[in-house]
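Next up is one chain by itself, shown in structure tokens, the form predicted alone.
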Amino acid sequence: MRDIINAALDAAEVAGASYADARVVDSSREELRVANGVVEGVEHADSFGIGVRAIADGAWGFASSREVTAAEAVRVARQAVAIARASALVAGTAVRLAPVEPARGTWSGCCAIDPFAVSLEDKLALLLAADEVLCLQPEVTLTEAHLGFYRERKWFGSTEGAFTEQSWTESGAGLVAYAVREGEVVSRSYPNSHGGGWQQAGWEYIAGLDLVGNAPRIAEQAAALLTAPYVDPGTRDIILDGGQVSLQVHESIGHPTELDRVLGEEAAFAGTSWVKLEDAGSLRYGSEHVTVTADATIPGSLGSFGWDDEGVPAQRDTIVRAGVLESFLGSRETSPLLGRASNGCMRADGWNRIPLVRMTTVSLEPGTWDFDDLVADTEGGLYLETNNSWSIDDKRLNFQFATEIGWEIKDGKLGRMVKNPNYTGITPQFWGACDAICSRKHWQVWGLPNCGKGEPMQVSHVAHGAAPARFRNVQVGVGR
């Protein structure tokens, strides 16, 4: 593969590129779905190709091909340079890249048992067994169970002398039970909603989820939600479970601190950001308890790698420290605007897409509380678990989220179950109301394999570390 990448890089330089990089990506994806005891789908897809990025006359050009040969690499490189020169005809600031030591080496993610080597019969047997248990609950009239696997091998080279090879495997699974009565539908998911749980791991992760063992609890809670009350509108203290905190971090801290959004370069798909470049070092983003990091080195996280798609090494950076905005998620092109080197956040969704600024593992750092002590310390409020829906404006400032289930907290104890509890807030005020975060014992990394961004849209695999956290005086029960 090195010869093909070198052919592309040489051709780009001969054509006049001042910089070029080339990525060859070989990936496989498998999805299995069961609903109400019936196999609904078994899909497998492979993708293999090369993409070349080039700078010429101060502008970017990109071209790609599914034919991975030296001759085609040369053609694609020349096309990328031609596109760059055409782009340079439009007035703009010339591209400048922060310096980086040329990356060289190999990296691979965690995977003990290759999930692609496990038979389809065994995978479907697991899904059908879990689905059968869900169906035992009479109120549950629709069930879904799914498995997903992804494998990628990637080679990267640049005209600066970089050459790396990386490979990893991801595994995911989930269950959903829908209970229906008199036109009302409620859902309960495990281990998370909107795609289930995901890790950079093999079949051992699926086995550890114990889908069959957790199915009775999920089905019983779905049935109980049918008769549970809604939350009365008002202002309450709330404790969010780790999964909901992870989505809150994703939408209201991760996306707003992506530098391409901050600079207005990424606006069409999901908006820009309420945060400004000059806010670094001074903006009060949250309370003193809120420290957020971006870490691409956590083993098993979907946001981990050896190098990003610009050859910048994986690293850990602090985005918010004790409530104050300290840094952004950046690239070799955007980070110099802060006077800093790239913190390695450029990734592309395959060989035929340009890299964008993407989250790695953006996490709310753990606090010191035990969960039981946190509930006991809460005189009145709500404990909310598992996201059901989310809505946030295009600057990531004003939001409304709902969870599948919740429990009232009275006199420091969990009480009555409530259905579909929702809450709303303004990003800095909400994070400013965070006064307690559970300890590392309760902290885990939540994989998110479907973060959409860009046009044409790219789907990135990111993750968030989070533990249950408490927020004071939050508006709940809105819109009912």
Given for the second form:
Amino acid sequence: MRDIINAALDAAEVAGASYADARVVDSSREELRVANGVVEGVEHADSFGIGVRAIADGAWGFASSREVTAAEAVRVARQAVAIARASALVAGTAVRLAPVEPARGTWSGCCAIDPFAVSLEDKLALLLAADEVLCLQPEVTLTEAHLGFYRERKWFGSTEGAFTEQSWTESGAGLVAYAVREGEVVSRSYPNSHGGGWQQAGWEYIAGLDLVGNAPRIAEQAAALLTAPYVDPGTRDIILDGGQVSLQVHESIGHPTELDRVLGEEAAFAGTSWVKLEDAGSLRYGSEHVTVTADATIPGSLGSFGWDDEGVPAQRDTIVRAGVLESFLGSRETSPLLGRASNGCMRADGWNRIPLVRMTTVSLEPGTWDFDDLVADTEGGLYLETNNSWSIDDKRLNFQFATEIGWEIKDGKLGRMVKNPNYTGITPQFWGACDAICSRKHWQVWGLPNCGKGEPMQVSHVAHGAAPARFRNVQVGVGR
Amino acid sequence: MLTSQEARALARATVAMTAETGADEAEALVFAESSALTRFANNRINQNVAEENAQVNVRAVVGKRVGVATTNRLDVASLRATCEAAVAAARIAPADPDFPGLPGPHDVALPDRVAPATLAFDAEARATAVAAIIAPSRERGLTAAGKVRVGHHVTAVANSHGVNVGMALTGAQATVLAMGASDNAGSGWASFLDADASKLAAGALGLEAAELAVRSANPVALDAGDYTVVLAPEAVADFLDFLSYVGFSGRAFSEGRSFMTGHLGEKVMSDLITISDCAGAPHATGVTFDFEGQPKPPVSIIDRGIAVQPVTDSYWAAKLGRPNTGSALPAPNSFGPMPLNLEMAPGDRSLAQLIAGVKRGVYVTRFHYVNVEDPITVLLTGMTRDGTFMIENGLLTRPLKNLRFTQSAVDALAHCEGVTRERRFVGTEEGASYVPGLLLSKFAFTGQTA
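Could you give the coordinates for the form predicted together with the partner chain, as opposed to the form predicted alone above?
Complete assembly follows, chain above in first position.
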């Protein structure tokens, strides 16, 4: 692979590139889905190709191909340089990259039991067993159980002398129980909604989820939701479970601190940010309880790697410290605007996409509360669990989330179940109202395999460490 | 880049290879793409990419067991390995007693939807278009962001019952967001989609967005509540797409998750609302067959407010005992069938006439980040962006800060009181909606950007 990458890099330099990098990506994906006792899909997909990114005349160009040969690598590299020259026709300031020591070496993620080596029979047997348990609940008329596995091997080289090889495996699984009656459908998911739980791991992660053991609980809750009331509109104190906190971090802290958004580079599609470059070091983002880190070194996290797709080593950075904005998610092109080196957040969705600023593992650091103590400390309010829907404006200020399920809190105790509770807020006010976060005992890394950004669309695999947290005086029951 | 004939031949060869591997029935779906996208922001090109790819999806059937495998490695050994993986998956899956078998061949019209000008629209042409789009913003002290994209796509389907179709198409797309720098600045939006890149009037597109941005500066607040709204086509497309996503599928209908379940033949929307799927219309984009190679006849989904039928593929048509509407997605998928060529019928008014008929209301250029809170009522929440205005006494007056809505799409369309003559394509060349502007007399805004 080194020869093919070098052929591309040499061709780019000969064609006039001042910088070029090339990535070869070889990926495989396996998906198995069962619905209502029927196998809905058993699918295996492979993708292989090369992408070359080049700077010429101070501007970027990128070209890619599914043919991974030296001859095609040369053609693609020349095309990337020609595209860069066309970019220069409508250019701004010439692109400058922060210096980085050329990366060399190999890296691989955690994986004890290769999930691609586990038989399809065993995988389907697990799904069918869990699905069968879901179907035992009479009110549950629709069920879904799925397993997913992803493996990637990636080679990266640059004209600065970098050459790395990385490989990792991801495993995921999830169950959904739907209870349906005339004019109503409610759902409960385990271990998370929108794709289930995911880790950079092997079959050992799936085995540890105990899908069959958790199926009765979510089926019973789905059935109970049919007759549960909606939340009365108003302002309440809310405690969010770790999964919902992780999505709240993703949407209202992760995305708005991506430097490309801050600089307007994503304005037309995903939007910009309410945060400005000059806010670093001074902006009050949340309460003193809110400390947020971006860490690409957490073993087993979907947000971990050896080097990002610019060859910058994985690292941990503090984005918000005790409520004050301290840093951003950056790249070799954007971080110098802060007078800093890149903190290594550039990642691409495959060989045919350019790297963009993406989250790594962006986490709300744990607090000190035990969950039971936090509930006991809450006089009146709601405990909300498992995301159901999400929406946020183009500056990442006004958001509205709904969860699958909630429970009223009265006099420090969990009480009546409520269905599909939603809440809305404005980002800095909401994080400013965070007055308690549960301890590391309740903290876990939540994998999120479906973060969309960019044009052409790229889907990134990121993660968030989060524990349950409490927010005061939040508007709930919107539009109900 | 594979030609349509080459893609069809590859699909047939893959079907034969899958049968040799032990499948009782086999289907191959070939996609090939040559595309390029020039992105701009802050009045300059910031990303510029090109891609060549091709992919083969193999569906193998053993009895009533189905397996799927996909690859973009097109050498014989890799294709054979993919066929074997599909057959191995099929052998292991428990039988689905409802699987009706792969469908047989039918005549499919294959219109020419390739525009030579799009094939020739190279990086320099895209840069020239970007410069023209940016110019009106630059002249007004605004910044422009957006994209100019061109694509050449080939889709072919073959199966062991004789299905053998293939078609090439092109698409050209441009979007522009113009915006000012200050916190109180406005923003404006315009978009273009056509098979033919030569129809892109780049300067006019940039001007439309820039003028909207200037006009929407210094927005004011609006209290939450129910308002009359006029939705521009881009905003209507979001509502139509979500109706389709959660409500039009034969699967959702069968499982009781659609607003149409139990209500076929009933009036569910205003009699001004007619929605159909029309892949074969002369103006349509996309291919004229579905991903099982079945023809896509015109399908009436909502007729003058009455729920007519959900869409189907071969599986859900058999299960529901309804005709196959040719709405299959690539197998396997958890959505079921989906219409990809939606149209909302035009009315008899202009957008200006709709606005003129409103005493007090809100005009929405487009929505942002819409999501579903309740699938049965298609309860949606999202934000407005890039040109939200107060309508007072029939005129657009003050620009408004972006508003959050929490609104049932079905209920919103039940309160439709006006539809424009003019319609626009919104989406991508492979699946665009053709939509008018609408006047809705009741629409719930529930919040606002600070």
